[in-house]
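Shown here is one chain on its own, the form predicted alone, set out as structure tokens.
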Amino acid sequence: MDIQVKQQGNDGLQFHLSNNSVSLVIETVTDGYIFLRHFGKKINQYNASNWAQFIDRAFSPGPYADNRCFSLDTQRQVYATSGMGDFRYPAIMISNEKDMGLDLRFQSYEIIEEIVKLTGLPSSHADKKAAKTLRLTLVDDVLAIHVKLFYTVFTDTSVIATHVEVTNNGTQPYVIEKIHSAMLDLEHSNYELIELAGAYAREKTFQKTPLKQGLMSVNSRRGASSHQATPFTCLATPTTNEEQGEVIGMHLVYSGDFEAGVFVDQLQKTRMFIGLNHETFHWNLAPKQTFTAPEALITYTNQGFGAMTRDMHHFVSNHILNGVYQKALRPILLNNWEATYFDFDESKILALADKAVEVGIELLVLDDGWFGKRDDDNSSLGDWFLHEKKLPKGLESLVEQVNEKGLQFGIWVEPEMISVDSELYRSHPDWCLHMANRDHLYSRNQLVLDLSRVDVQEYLIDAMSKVCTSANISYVKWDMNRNMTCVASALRQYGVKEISHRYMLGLYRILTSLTAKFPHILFESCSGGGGRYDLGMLAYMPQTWTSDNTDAVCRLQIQYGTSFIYPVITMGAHVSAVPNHQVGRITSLQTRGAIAMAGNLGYELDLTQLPQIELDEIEKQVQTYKAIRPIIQQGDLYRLLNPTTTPNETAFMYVDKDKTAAVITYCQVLAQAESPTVVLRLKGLDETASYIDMETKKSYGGDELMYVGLTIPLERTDFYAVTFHFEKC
């Protein structure tokens, strides 16, 4: 890890940030213009082998009357503005009634011997000696606008963290109309754009599209990162696969509206970007005020998607997740939702607890319906007090009985929402997001609380604190089941396009308070499943409910896409009943268990209605998972067969950090006549060691397993899955 600064001639500086695998080179030139020279594979030193050519390009203007060759429109910029001759997609736009241009020039730099934490926003963290930051200050002297760019390199990862601060040092107010957290100008456009798209119950679908001239965007305008999009994108060379090829990635540590993508210009150069979505964002920047944009991460590898994945998993586990559960093994849970829905009482919950103990489950979760008068999804959100008709002896009594059986206890909440049929709404109808003189828009019969308001934030901190102290609660599932509409505040304190971002700042303030108050609680984020599965939420809640779709076959695609950037230890995966409640498919309990064990295992079905043979099988699954849980949750992931390229087959592999154990999961979707035999070449093992198959007790060399392969038993059945467990001799 290093940041080198070299003098370039009389008025230029070169900044070279590097660690063991990546280099970022930035140069300043005449009159304070600043350009990107290299981002990619680590180089020892930069001597301008790719020297910039200044050519007279038609319709590309420049600042010098006597030099038609110099134009910002044709150079690789570090942080592009609008109105100053660069017609490509800008990273920042600032305006007032008189001016809409921004002419940023380099003023100064500082090297900081640690990471710089963001105030009020989630961001990465590192030990003091494990990171180093370069701060570049750019200034528009006419507008007195100062922009500070921060770049942090780490000792243990190729990831570079970056964020932007904008300060109004003048006397006039301005509006930030657009701001990106990261931007990279690249030399060519021979890439494919990778995104994780989807829909509710079909999240994180891997998609790739060849670049073309113009704008290609991935975005959300829903008030959340969303089921439909993910605040991540990467560029990959066309031949890239799991093991080889260049990959350049961008991630936003944020949970609200965002945009990411590329702009390919007329010279086939590519501008890559990620940041707040300008369609739903404006910020009024008064004199002497500073605005901080969310943190972004930029990554590079020339060793394919697998290397990018493992580096991101390592980074998220070590630099994004926080607290007691940063690396702690996750408990195996039983959630009552699909077992009872809203129809439960104390006796039903305790009967489920008894069965959970029998099969070795560790945590019982009480889902929706325990509060207010909540007997369906039409009422009571906001009324965070006990539904006494269902639990007349009280929550504390129920939890004590569950704890006495040897189970931890968890509870479901949806704090950001409000029902019109609630005591909270009747007391505070102005607390929801709504536009003056317009009727409400409903989704799932609920409205969204206005978290831009401090009084609403204080209410939720108090209400959730009371929930968390009402009994011995060790797990909280924090749900959010609708997207934002009518995004305006009754207080009218801020511009209407500020509200969605101020909502996120309010949410982060609430989560900062609660996670500090209750460090022993495992918080799991949920938004109808994966509707807000992002790095921003993971900074507070180290686990996410991956999808409401628990069908094992659907989960192959969902968990594959999720695994692309998010560690397995963050990914909730449950065994549910069949026919599956989302798609109606019938799969074997073995297959459902094998796919759920590829994440954080849980169960979401009525154990009291299962025959003993199935309870015995679940008990065996739980015992198996406890043995392999450290390998899956804390090991390195290798995707052996991908459902995007081999739709009928999927195979994942997990290897612990010391290469002493491995788990392989293989799934066949549909049986085929005269299907070929499958031999999987394993990855990530110690090729000098021997490994024992813990089922058959046969021993194989690591080199044999990797270079000869492991035969998968041929099964003539649909929806077949099998798990292998190897331990080093």
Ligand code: DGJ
Second form
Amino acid sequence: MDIQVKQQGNDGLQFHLSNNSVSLVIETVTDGYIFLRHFGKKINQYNASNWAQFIDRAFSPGPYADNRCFSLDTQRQVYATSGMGDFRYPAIMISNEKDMGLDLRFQSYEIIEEIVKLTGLPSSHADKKAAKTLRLTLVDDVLAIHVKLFYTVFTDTSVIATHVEVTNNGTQPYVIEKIHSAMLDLEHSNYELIELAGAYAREKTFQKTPLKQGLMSVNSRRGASSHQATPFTCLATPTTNEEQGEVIGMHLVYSGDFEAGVFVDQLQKTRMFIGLNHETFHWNLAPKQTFTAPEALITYTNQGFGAMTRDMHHFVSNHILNGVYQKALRPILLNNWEATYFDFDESKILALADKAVEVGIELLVLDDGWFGKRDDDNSSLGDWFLHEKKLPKGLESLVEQVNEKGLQFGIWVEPEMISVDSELYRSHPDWCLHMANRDHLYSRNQLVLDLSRVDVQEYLIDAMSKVCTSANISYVKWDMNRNMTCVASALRQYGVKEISHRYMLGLYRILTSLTAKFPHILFESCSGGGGRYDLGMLAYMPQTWTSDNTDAVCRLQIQYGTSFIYPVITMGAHVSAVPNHQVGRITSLQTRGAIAMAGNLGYELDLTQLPQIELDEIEKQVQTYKAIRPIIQQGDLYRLLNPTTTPNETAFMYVDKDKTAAVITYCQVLAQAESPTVVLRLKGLDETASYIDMETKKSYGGDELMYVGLTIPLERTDFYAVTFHFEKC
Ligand code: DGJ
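Let's compare: the form predicted alone is above, so bring in the form predicted together with the named molecule.
In what comes next, the whole complex appears, and the chain from above leads the way.
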């Protein structure tokens, strides 16, 4: 890892950030203009092989009366502004009543021998000596606006972390109308844009579109990163597959409204960007104030989607996740939601606990319905005290009994919400997001608390601390079941378009406080499944409930898309009942087990209603998972067959870091007549070693499994999945 600075000519500086895999080259040119020269494969030295061409382009204005060739509109910029001759999509817009436009020129730089953490926002972390940061200061002398760009390069990953700080050093107030966290101007547009789109119960659907001239945007304006979009995009050269092809990725470490995408210009250059969604954001920047935009990550590989995935998994595990569970194996849980919904009492929960212990499950989670008078989803959010009719002996007594059986205990909460039918709403009707002169808009019959308010933040820290200390709680599932409307605060303390970002800052403050107070608790984030599965939440809560859709076949797509960028250890995956509650499909217990074992395994069905033969099978699954859990949760993921290219077949494998063990899962959706033989060529093994199939005890060479392949026995049945476990001999 290195940051080189080279003087070139009288007024030019070249900054070259690199490590073993990636290089980022930035140059200052005449009069403090600053351009991007390279982002991509690591090079030893940059000597301007792709020298900047200055050509007189029609309708592209510039600052020099005697030089028609210089225009910001035609150059690869580092951080583009509006109003100064670049007509493409800007990264930043600032104005006040009298002024607009921002003329940023390079002023100074600093090399910082570590990563710079963001205050009040989630951001990546690294040990000293494992990261270095370049800080560039750009200044608009007329407005006295200073913009600092931070780029951090790490020893162990191609990921570059970047963020932006804006300071008003003048005497006039300004409004930040738009601020992106990362921007890359690329030389050409021969890419496909990849995004993870979707819907409730259909999250993280892989979508690929060739670039076209103009704007292509991936965004959320729902107050959450959302089921519909993911704060990520990547550009891939058209023939990219799992093993080869260039992939440039961008991620935002944020959980609210965002915008990512590309703008392809008239000269077929591509501007890639990610940041806050300017439609729902602005910020009043008073004199002497600084605004920090969320952190973004930029990634590069020329070895296809597989390498991008493994690098991201490594990065998230090592530099985003925090706390005692950062890398620790996760408990196998039983959640009562699909088993009972709201209809439970103490004896039902204890009966589930008995069965859970019998099959080897480690954690029992009490989901929605344990508080207030919540018997359905119409009331009580905000009333975080016990539903005494359901649990008359108290939570502490229930948890003690569960613990005595040998199970840890976890609990569900939805702190950010408020029901109109709640004691909290009756005492604080002004605590929800709302507009004074408009009626509420309901979703699941609930409203959103105004987390931009400090009093609401304090209340939540206190209320959740009481829940966490009310019994021996080992796990908390933090849910969020609606998107935001009428995003305004009764306090009217800030500009209305500040509230959505201030909400996120409030949420992050609450999470910082609670995770510090309760370091032993495993927090799982959830938003009706994967409605807020993003790097911002993962920085506080190291696992996420991937989707409310627990159907094994649907999960193939959802888990494929999710694991494209997020590590498998973060991805909750449960075996549920059949017919499946979301889509009505009947799949075998074996298939449900095999697909749920591809993530962080749990069960979510009424074990007390299952015949002994199924309980025995679940017991076997749990034993198997305990044996392969380190390979899955801490190993490397290789995709062999993808549901996007071969929708009827999916296969993937995990190899532990030392290549001493591997788990392979193959799944056939529908049986075909006269279907071809399937021989899977495995990946990532040690080609000089032999591996033994733990079921058949047959051994094979690593090279044989990778270059000849593993035959999958033909099965004439729909929805079939099988798992193989190999250990090095
Ligand atoms: C949505 C979650 O995704 C479910 O798992 C469950 O916790 C319900 N909310 C409870 O209301």
